[in-house]
Amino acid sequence: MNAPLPTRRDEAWRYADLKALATVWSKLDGPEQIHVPAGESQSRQIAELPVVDGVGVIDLDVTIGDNATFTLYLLAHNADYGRIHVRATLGNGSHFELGGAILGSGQQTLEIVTETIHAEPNATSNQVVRSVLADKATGSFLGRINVARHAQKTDAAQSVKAMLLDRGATANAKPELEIFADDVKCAHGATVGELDKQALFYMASRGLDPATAKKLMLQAFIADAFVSVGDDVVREGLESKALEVMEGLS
């Protein structure tokens, strides 16, 4: 890659592992190009990153055609520094929707960042983020939406929560929305907590274990990020695998 290494006074690297970034900057390649013709759908499941020297980067840049649909699963986990980037431009009545999931230990820093382009009227976007951290991990979003002037009856929607196992893990996250037509509904909700400790005990009064109650507590939250899935098959996977890494999780 021939452009410079970023800095943190570039937004979308603010969180970034600069360091860990530099060992490889200059193999990685350019973003990969994705082309979704008018009127079709085309989806995409990434399960792992693709991890060089303990780094694993995730550059994604797709055009969505009039009335077309572009579906993106995520899982962020297996790197000391993992990233992935997603931009996204929107034709007429198209629709983008993404499900992700970040799954952090240690001291791993691990990212979702996308740009979402609604650069024609009628499309609509809906983004589904759930990260679960322990120890000294750091999980961040960052989401902006971008709509244009003439991009009206846009809708657009991010939902991101976070999930702190460890007080010292740390979630960040920045929606951000740019809008410039006036006929359009946006909206994005962002939330950090911890495990619920009523519904723990509510869970351990009914004959649960509490590894058992963790467990199922979390499998439900990380569910949301994929319960849009409409293969079944693809849905229990991407299910199946975040369990088996949140199990090896403290």
Contents of the next structure:
Amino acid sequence: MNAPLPTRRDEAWRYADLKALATVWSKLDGPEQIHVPAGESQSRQIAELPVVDGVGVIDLDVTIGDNATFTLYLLAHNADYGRIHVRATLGNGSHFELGGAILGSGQQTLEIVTETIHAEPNATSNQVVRSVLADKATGSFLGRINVARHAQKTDAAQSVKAMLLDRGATANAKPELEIFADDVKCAHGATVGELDKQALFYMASRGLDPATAKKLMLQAFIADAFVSVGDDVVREGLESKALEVMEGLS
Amino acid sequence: MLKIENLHATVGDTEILKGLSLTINAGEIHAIMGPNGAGKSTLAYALGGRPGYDVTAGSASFDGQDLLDMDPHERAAAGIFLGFQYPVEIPGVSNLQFLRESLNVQRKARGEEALNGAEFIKLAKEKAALLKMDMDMLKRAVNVGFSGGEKKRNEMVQMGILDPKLAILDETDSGLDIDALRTVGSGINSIMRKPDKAVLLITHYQRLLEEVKPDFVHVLANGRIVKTGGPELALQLENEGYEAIAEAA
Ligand SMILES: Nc1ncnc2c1ncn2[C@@H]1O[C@H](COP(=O)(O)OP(=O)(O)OP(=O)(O)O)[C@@H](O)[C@H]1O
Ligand SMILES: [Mg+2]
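Give me the form predicted together with its partner chain now, not the form predicted on its own.
Entire complex below, previous chain first.
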């Protein structure tokens, strides 16, 4: 890429691993353009990041036509530094759905950054991100929602939850709302927690060994990100990939 | 079956159990009653191996094995079931999935074959019917959004499915309406009243003991068993209260 390397002062790069990014920056292409024609629907699943020298960057610039739908399901796990940036611009009556899981361990820095631009009225967006972070991993979600002045009846939701498995792990969640219309629904929530010790003992008292109990709880936690997947096979594929990655976490 | 000798246990820095001894043989039903804060739940948790409930002295053995040396899930596989005073909610994990995994992990630990889906559903249906619980509730996440009474009934469905040797039931009767109490009482009888099984019932009320007739009634006060008797002791407690009896002991 010809553009200058971002800095931390740049809000969208606040939690990025800029040192890692610098090593691949010149090799990165600009954002991939995706156009969803009016009335159509498109879906994209990303279960692995394309990684070069430990760095995996995905950048999507999506324009969603009137009454069209774009759904995106992500698993961010296989990079020392992984970043998924999505900019979605919504047409009248369109829908943008994002379900993402960030699964990190070791020293990984993984992030999902979204810019959701409600440019026209009556559009809806729903973003669900779940992070499971072990060791010294950092998982971040930055979600900017921009609602234009005339984009009335916008309904934009974000739900972001992180589960920290170790004391050294870090989760960042930052919603940013810029709303210029008045008839708008924007629900957002962010929480950070740990595995519920009471639940773990309850499960143990029924015979579940610690590893199985942990697996069931993490599986349930991550499942939120993929409940909206319409196709059972696709959903199960994403869930089992997530589970496989989580079984490798300490 | 269960032999507890001079058990001392602390929670945080406070000693709660102060030399408790109790022996339960196969085929017996024991009731423990006692004032709030006496240490009844602490006893249940210490026997279950809950982290934070530290046994500092004494011993507890189950079928001749050192119970205190086992992890909580190993105690379950050995045949101990803990009915919780406050059953825990587990969002996102369905009752059926939870119980099937639990049962099969236990069976595996005992060297038995896992039940397949159909066999498990049949068993779950049978136990749900016994406790008059709707199968739809078993499809929901564990205890999430269940009423207090439904949670207790769910504990008993779990007990039916897991089929333990020893059930330690901590106030399973509290929160139940009159009909549910009867259902739960007869559920306990049909699941647990067998020559090779035993029950430790922790309760505040005589009412459950009319359904599930205990062979022994103990009074736990101040971290110890201060009095033991037959079913008549429960009646006496109901009439006279703990204070008089604990003091006389
Ligand atoms: N985590 C804790 N930290 C400190 N003290 C505790 C803790 N848990 C329990 N205790 C104390 O231990 C004592 C015994 O509690 P326990 O729950 O065993 O009583 P109980 O006999 O079951 O009472 P109840 O009839 O009210 O259920 C109480 O005084 C309680 O406050
Ligand atoms: Mg109690």
